[in-house]
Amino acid sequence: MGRWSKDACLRYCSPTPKIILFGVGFILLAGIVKIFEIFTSEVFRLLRIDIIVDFRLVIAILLIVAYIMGLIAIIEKITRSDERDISYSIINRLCAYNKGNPLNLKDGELEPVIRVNKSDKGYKITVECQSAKFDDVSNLETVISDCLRNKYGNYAVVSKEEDIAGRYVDYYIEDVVTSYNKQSVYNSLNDVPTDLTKIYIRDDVYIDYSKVLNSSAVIAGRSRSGKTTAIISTFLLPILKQGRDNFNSKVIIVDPKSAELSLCPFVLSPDTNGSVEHILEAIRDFNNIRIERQQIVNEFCISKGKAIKWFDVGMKPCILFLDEFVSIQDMFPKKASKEKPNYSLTDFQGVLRQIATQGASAGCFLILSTAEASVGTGGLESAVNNACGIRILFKPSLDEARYLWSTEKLAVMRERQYVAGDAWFSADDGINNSVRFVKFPRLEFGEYEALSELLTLYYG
């Protein structure tokens, strides 16, 4: 740990250019040895003075080194680690002051310590402060990206941690290029993977029921952005492929707009009247297989003295999909009638929201869909909103995105032209809880066609 100097910009370069000067060094001097001995040959001759002047073999040494200088900089450069090149190129960015020097810092204030640690996907560069001010640490998403050249050319930030001591913060870079354009390419039915806790969006990039603290999910995306194809893909197909278990476990999708969803086998729509009574009936029933299955996991906790989960009874996930959620709330009547007094809006909100926040422990869960994101989410309310720890937001912009997600958790994504398909997820699953840009499934078969074979034999 160093003090900073607004001259001392060569401090900060890697060893490589170091090596090469000093080797540079040597070269010169051989050049003003042999000046020397050109001069001091020629006044000896004038002088008539028989004196040979020879500094062959000084100019010889001092070559030889210049070329092992030259040597040791080539070798240094080839056998440098990942973590030393990177580690390098941030410190020179931050603190040569010919490159604008970004934390702000003064003569003889503390440098910063760099720390860079192979990761997952990538790297994690760890800043910490020292005498910077933690406001200018915790703002570096865009200066460590546009420091990453050559062989790094293609990593950027894609996440990043504040230590709530306010001492350092962590960066997390990867390979944006190469993740921008990987997504999983399905030929048939066949090819959706299916896992009793896992939901596949790529073959590296999964949610895990089993570690998902708020296991509902919202996900938004206005019209042709790929969004309901992603969802039965992703979510429904997989669901679908295991079957029932004995626990009866269900899959129930709502199209309350009648749309291409209705057409398959057990979907459920408004009646020809608008009704969507039986829709609420439907969930009724949905959360009341949630309360058998949440006693019968409460059973085994009690026999085994130990937790228990849903798949670990052998239970399988139940889904209650609701497509086009701002739709089918309008259908529901504000306040309930003398004839039917359990059927109305608040009646559907307040089963959702049993579902929502107590249905993880029992395997069910709860995907929520709507065509934008907006104020409160699309007429969420709140303790539904906040059960919603998985968020997908297809063909996305930072106005949107902002309804969904906190700035802090969007300072390091950046907007590009999407096509069907791309999107801005989280999870609260520990392993994609900060938001991140992943190509949904591209199918190369009929995904609605698919859809009903499977639910005829799911239902059959």
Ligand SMILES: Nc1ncnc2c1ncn2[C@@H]1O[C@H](COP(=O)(O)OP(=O)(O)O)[C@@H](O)[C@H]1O
Given for the second form:
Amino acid sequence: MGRWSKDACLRYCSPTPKIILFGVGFILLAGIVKIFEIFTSEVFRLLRIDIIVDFRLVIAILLIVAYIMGLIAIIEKITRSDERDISYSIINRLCAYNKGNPLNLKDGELEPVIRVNKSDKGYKITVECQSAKFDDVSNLETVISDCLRNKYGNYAVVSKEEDIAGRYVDYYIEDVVTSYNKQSVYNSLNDVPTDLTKIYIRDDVYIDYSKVLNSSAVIAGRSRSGKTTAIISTFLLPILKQGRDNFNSKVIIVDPKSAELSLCPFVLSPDTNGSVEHILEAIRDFNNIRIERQQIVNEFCISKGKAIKWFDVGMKPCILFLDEFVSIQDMFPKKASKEKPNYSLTDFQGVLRQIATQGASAGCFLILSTAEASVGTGGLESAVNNACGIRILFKPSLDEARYLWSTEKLAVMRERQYVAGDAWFSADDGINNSVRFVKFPRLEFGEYEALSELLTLYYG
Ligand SMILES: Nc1ncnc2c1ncn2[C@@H]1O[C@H](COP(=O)(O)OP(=O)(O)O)[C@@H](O)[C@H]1O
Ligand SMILES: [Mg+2]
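What would the structure be for the form predicted together with the named molecule, rather than the form predicted alone?
Once more the chain from above appears, this time first in line as the rest of the complex follows.
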């Protein structure tokens, strides 16, 4: 760890200019020798001294050394590891004074330490600087993304992690341009990947239900941003494809707006008179099944004497999907009547809270979709909101995203022009904890027909 100096700009360069400069020094030296040779020859000639001055060998050696330096510079550049290459760019950007001094270093202070390691999808850059303020060290995402050029021009910071003790910050960089355009395309139902616990968004991006801490999902996005399509392609089709288990598994779909979904069999919509009592009944039924399944899991745990998970005993995921959640809330009577004491918004919210907070251990998952991202704070009960560890925002804007994630989590996110199916998402499964961009699958077949077909098979 050296001391930082405002004037030591060469110190913070990669070896290439340093070696080249060294080589140029030898060429200059050869030139000086040559001039000296001409000068002394001329002097001797004028003084009629008969000595031949010949420095050709020295000059040749100097030029060969310069040439070798050039060669070394090229070889060093070609064989340099990606990790070292990236670290040179970053050191230069952080330390060279003419680059803006983002760490606000002063002469004599300790230089930052940069470590670059390969990560899953790109590189992890650890920045540690004892002399700089931690705020400066943890605000480098734009600076780092910006200094990656040429071979790494497509790379940018996608997430960062601050050391709990405030010593260093890890920045994760990835090829965002290539990754940005990646999207699964399913030409038929056969292409839809299915896994007992994993929800695939892309072949390399999935949410692991066996690892999520809070497994309910809130899926937000304005109208026609791709919410329903995404839930069908990534949650419903894959889970329905697995068929039912022997533990009364259920997939309940509620379409309060009686839109496209309601044309599929077994999808629940309000009655023509606007009643949603039967929907509440179905949700209660779902909750009862959850309780039964939980008991079964518990019995397994007791008999085996260790923690057993729903997927260990042959259970398949159960889904309660409430599309356009805000509209369905509005349809419940605010207060129960004397005739129907158990039919009110409070009853609905009560069951929902139980499912959201206790469903995961029985493999019962809640998915809420909403056009208003603000439910992330206002419209959702805090217990349900907290249970939503899976958060997806379609055609996102930062303003909407702030309802779903903390400012800190959004620090690396930049708004772009988005199309339907483009989303920011996170899940607290240990893999997708930081918010990131992803394109949901494009379906080249009738998703509603496929859904109808599978629902009929599932309940048939
Ligand atoms: N992943 C996607 N890729 C391409 N187009 C999509 C995708 N998802 C949705 N779309 C298009 O956007 C339209 C609206 O999607 P939909 O899921 O109904 O939106 P929402 O439920 O948010 O109102 C769809 O009819 C489809 O044409
Ligand atoms: Mg929809």
